[in-house]
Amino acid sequence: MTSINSLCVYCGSSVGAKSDYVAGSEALAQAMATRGMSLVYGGAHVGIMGAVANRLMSLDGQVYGVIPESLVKLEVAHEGLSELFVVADMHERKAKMADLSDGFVALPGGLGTFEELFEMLTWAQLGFHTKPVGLLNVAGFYDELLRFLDTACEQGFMKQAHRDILIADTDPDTLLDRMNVYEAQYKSKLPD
C-alpha cells in the first residue's frame, strides 16, 4: 500500500532522441499501476506526457491532465482522459496541478519540465509542502544536473539537507519506494 495516492508528473511534450525516454516514461506508469496510483500531469497528448498518460491508461489507471486554455487550442489536449482540467494560464496550471498531487516526479524534459520541478523543491525547502520530490534519472539524462546541485552544495549555496530533498533514481520502482518513506527518511533532516 502507497501513502502516495496521486503522483504528480513532469515530463517533456517531445520523446526526445533516445527510445530510452519513452520507455522509463511508460516504467514509470507501470509502476504507478501496480501501486494503484493516479497521474495527474500537463494534459497533453503528445511526446512523453502522451506515452506516461497512454500507458496509465492502458492499465486502467486513473489519468487527470491540466492544461492552459491556449494549448487546448493548438490541439494538444488528450481527449481521452479520465478528467482535463482546462485553466486559465501556466500559473493556474502549475497550482492546480500540486493541489491534486501527493508527491512529484521529473521524467526527462525540457525547461518547463526543469522549472516545474525547482519550483516544487524550492516549496519544499521553503516548507510551503512536505509532499516528495523525486527524479526518474532515465539513461543518466539527468547525471550533469545531479551533480551541479552536489557541486551547489560544495560551494556553499544549497545545504546539503534541502540537496536531499530531491530523491534520485534509476529504477521507477526503487523510486516510488523511497518517496514513500520521504517523511521519516529527509523531511527530519530539514534545517529549523
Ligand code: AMP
Contents of the next structure:
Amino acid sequence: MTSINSLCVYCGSSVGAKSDYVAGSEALAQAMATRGMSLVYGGAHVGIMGAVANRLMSLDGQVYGVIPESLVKLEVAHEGLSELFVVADMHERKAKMADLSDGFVALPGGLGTFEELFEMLTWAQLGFHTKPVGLLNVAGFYDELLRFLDTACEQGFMKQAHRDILIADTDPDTLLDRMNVYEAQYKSKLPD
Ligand code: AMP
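Please could you give me the other form, the form predicted in complex with the ligand, since above is the form predicted on its own?
Shown next: the complete complex, the earlier chain at its head.
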C-alpha cells in the first residue's frame, strides 16, 4: 500500500495534437492502478480527463469526479464513475478536489490545468498544505514551463525552496515514487 492513496490529476479537456499525450496520461493511470491509488479529477469524459478516468476504471480503479453544475453539459460529465460530485462553482470544485486528495499531478492541458497546478503550488508555498505536487512532463510538453520557473528563480522572483516543491518527471512510476518519498520525508519531520 502507498502513502498517497488518493491522487488528484489536473489535465486538459482536449486531447492535444500528439497521440503521445493520451498515451502518457494512460501510463499514469496504469501506474496508479498498480499502486492501488484512486483518482480525483474534474469529472468530464472529454480530452485527457476522459482518457485517464477511462483507463483507470478499465483497471478496476476507483474514480471520483468533481464538476460544477454549469459544466455538466459543456464538458460532458462522465456518467460511469465510482462517484460524481456536482458542485456549485469552480471554487468549490477546486476545494473539494484538494480535500479529497493526498497529492496532485498535472498532465498536459491548457489554462484550466495551469491554473489548478499553480494554485496547489502557491498554497504549498504559503504552507496551506503539505501534499506533494507533481508534473508528468509527457513528450516534453512542459519543458519551457520548467525552464521559465528556473528563470523566475534566477531573476529573484522565486525562492529555490519553493521551486523545489514541484516534482517533475517524464516517467509516471518514477514520479509517483518521488512523490511518496516527499510525503514520507515530510511526515517523518512531524512531532509524534
Ligand atoms: P483545460 O486545461 O483548459 O482544458 O481545462 C482543464 C479543466 O480545468 C477543465 O475541467 C476546466 O473546466 C477546468 N478549469 C478551467 N478553469 C478552471 C478554474 N478556474 N477552476 C477550476 N477548474 C478550472
